[in-house]
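Starting off, we have a lone chain in the form predicted alone, written out as structure tokens.
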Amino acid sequence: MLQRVVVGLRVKLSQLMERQPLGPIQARVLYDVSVGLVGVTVAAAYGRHFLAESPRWVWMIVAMPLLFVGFNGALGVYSRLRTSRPKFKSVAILGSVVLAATTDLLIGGPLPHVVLWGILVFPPAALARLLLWLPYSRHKHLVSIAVNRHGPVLVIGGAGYIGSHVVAQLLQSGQPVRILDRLMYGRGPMQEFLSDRDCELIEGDATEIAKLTQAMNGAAAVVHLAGLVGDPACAIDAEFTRHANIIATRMAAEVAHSSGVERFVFASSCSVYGVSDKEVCETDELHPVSLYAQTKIDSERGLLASQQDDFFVTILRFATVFGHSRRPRFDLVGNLFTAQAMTDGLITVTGPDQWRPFVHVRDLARAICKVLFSDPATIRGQIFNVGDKRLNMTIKQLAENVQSVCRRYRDVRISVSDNPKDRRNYAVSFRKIESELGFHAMTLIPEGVAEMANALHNGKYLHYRDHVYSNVAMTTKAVSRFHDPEELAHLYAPMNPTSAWLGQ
């Protein structure tokens, strides 16, 4: 154990030498050590110049900063009391000062120096915790000791359909990126990014606690895109769906806050609106008609209820996405219609009069980046519908748009039937994200469909019915792994406590 501690301290020392960002726990430890050293210096100078004390006493009070930090750790100042009220942390810090002073006196430390050291150290150590507890607007320039602001953006699910676009746009803007993904679909979507020195890939599940903590270390923001998407995939196994969509989200948020992450962006869905006869906005009542929508609602409420003043949560409710991606999908209605038109010459429409909002996958990535780079006061605790009013349309109107584009390549017919099993019907207002973040879609249905149609025409995809393009097929495989006891033990394997305390 001692060897691990020494190794951990060496790593942190190298971070300081190389000017790498420290995590919030390490920053607090460094602050307390600095306060302790200042107290030692003043106490030693006082003894030498006013009490004519011999320098042989100095070595005894040099131990004080290390004792102080050690007792802080033992009393939970850097762990379980980190989010407690200032009065509880102040009592613990006072206890550490008293214990450190008593220990030094027992090994022969001089009483005047030790008392002076305690008087000098306690106020700044306790005051720092009080300042961090103030509302963000009162201490936004001081909160840097509690959060990481200059680390990479962690994209959970960064190798996925939306995530690969988010990674690409962040790297293009010069933002370092870290990806946590279990790579169910292989490394192909990430291949072009892996040679970039600003991109780091960690292969693992979002509920694999050791990997999750490793990925969070030093991150400034988290974009949580992992989980099961779509009603059919979520209907396969309710237990697995809750694990992937609710438990994983809560774990990610807890680890992110504990690791000093400042921003947490959660990918929700406009499916939470379910059925509505009017254009719905963020404050309207929710009417989920599927397990997928309910898990998104549960995750939203959990995140917003537990957010702290130095942890900025933003909920993004995505419209129905479409368009080309490095990890293609053909189980999305816009993409499916395009593939049907180009491959079969027949678009099969069920529920033609149902309304949906649509948005191109690149525009979703743009919206996420806008949130990440916005003023925290604007986005903290907010919910935004992400889309564009111009892309609100019925399923039949979508099919007609696809037919118009794909007729450039071949004859395309539309077959229409009712779909009583799917009751979703909603048009969505996007006024909030347009007015507050200046977001609007740059790629409309014809342009996005044309891009996919051209890729299909040039043979860039396998057959659209291939299982690699379906979340349902891949979810079925994942469910069998999930119910394997050995797999569960692997996911929830405990971390080494020493490594966790050191932020490894």
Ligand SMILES: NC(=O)c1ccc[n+]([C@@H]2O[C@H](COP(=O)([O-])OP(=O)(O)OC[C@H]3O[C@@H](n4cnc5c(N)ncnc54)[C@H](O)[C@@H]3O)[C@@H](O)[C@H]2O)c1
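This one's a predicted model, so the numbers in the text were calculated from it and none came from an experiment. Heads up, when I say rigid core I mean the largest set of C-alphas that superpose within 1.5 Å between the two forms. Numbering follows the first chain given and starts at 1. First, how it differs from the form predicted together with this ligand.
- Core-superposed comparison between the two forms: the C-alpha position of residue 430 differs by less than 2 Å.
- Residue displacement note: residue 174 has its CA displaced by under 2 Å between the two forms (rigid core superposed).
- Residue 345 shows a C-alpha shift below 2 Å between the two forms [criterion: core-superposed Cα displacement of 2 Å].
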The other form holds:
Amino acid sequence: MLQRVVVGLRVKLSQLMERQPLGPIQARVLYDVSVGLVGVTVAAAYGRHFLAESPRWVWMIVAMPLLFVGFNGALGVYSRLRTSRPKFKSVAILGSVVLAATTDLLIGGPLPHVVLWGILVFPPAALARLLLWLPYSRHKHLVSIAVNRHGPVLVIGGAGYIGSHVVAQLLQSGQPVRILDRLMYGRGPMQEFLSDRDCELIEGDATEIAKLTQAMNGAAAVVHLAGLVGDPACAIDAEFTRHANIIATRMAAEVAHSSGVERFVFASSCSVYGVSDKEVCETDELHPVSLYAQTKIDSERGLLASQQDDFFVTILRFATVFGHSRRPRFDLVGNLFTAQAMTDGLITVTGPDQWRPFVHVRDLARAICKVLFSDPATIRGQIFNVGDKRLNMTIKQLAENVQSVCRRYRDVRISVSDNPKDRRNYAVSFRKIESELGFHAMTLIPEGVAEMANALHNGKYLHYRDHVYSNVAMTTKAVSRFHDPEELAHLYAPMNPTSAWLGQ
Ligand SMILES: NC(=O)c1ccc[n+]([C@@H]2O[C@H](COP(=O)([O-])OP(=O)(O)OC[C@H]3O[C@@H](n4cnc5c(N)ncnc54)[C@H](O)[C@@H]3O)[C@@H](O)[C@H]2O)c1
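Please could you give me the other form, the form predicted together with this ligand, since above is the form predicted alone?
And the full complex, kicking off with our chain again.
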């Protein structure tokens, strides 16, 4: 018998020396011994003058962890109760704490110290069982809350028109930011952030798995803004559009989840509503009229289906954005009209009676930050239209607004024709984001247009038709790189083309 114990001890010792990982029972015993010892140390420190008078009691107190583990073993905490519910295990652990304390008292242990020991040992021993009982995903959830809460917010597409505003607002609020962007429009929009030590830029494609994994590491949340934007750019090459808008989203969500990131905010678009005669809300049927809108719908559905108890998404359907940004865009109707008015003195309106919702880019960034810092219960799996009812208007009304602002600088005319190409026509309800998140726009059309007109007047931009501002020109360039086998080699591996995410 003694020989078997000695051999067993020697095996355990050699395992420890070789740093072999502990088995689950060994780990539990070690944990209980440690908790028992901490209890003993505190109890001994509490009564050190008392113990000094009678060193015999030191042994009584030292015996307690061994008695505790022994009774745990006898009651089945390490064997038959190992997989039972925490309340049964807690009762058993309470039983062995009481038995260990009683035994110690019987052999002459000091009552106050024994009671103190019991109070110190039971909660951590029982709590650990509660945590172990939770499913693995819940552990990850707890770990991600503990580890990632102070991590950076990852903004994928943070160098873009909207992204650069989101980055600025997050940094302003003291939140560290990490940007993952393939810099289709250059590094310029990022310049002023790069010296900020709370801002980190990773240049790369969202489907480049190594970059994506690096970007997700320790992130507190993800805002996914990257992708091809607008109907004309998305119509250039359907394969590239699916790559940039669907596959990138899918990979970002999967890597976020597996990296322990809990929150994923996705940039969708009110374009998903397509054509509608009535004011549309989040639960209304979708009528996409372009590949761009279809990729947003497919991504929304894939993301909502990918949610787990430790990973959730919030879908934001943006109204048509306008306003100044570090990465200017003149393919957006509000900005285009302003640039036409200021440069040519002529606003060209096609499809004057089509309704469209608008939102200023700063307000949009505000909405994203609001969602990032909202209670998960309010935003988990939710879709919000982002805009403001006061900015629902026809294209002609928008042109008239721009005209009245830009008239301060020069004479401006409006020419009107039909738009057989763009059939989008929708007014959007923003009641949900207003009532649930208290969001409403702070910049209306006149102020936003005035700011842009002033920047144009002061020569802040190149000519509005310059190719650097053109999504179509930059997408055409990116498409040729995308079809280069060398470029493709370090992007995603081929994926199943029948996947629901690809909308087929
Ligand atoms: N601007 C709008 O009116 C509007 C309206 C509705 C929805 N949205 C959505 O908001 C998001 C941001 O729009 P934006 O106006 O800022 O566009 P943007 O083109 O200015 O910015 C997109 C950024 O994403 C980057 N990017 C593109 N593909 C990438 C990839 N595969 N990997 C890494 N980076 C990539 C680009 O380099 C760019 O910096 C888009 O998803 C867009 O569909 C915009």
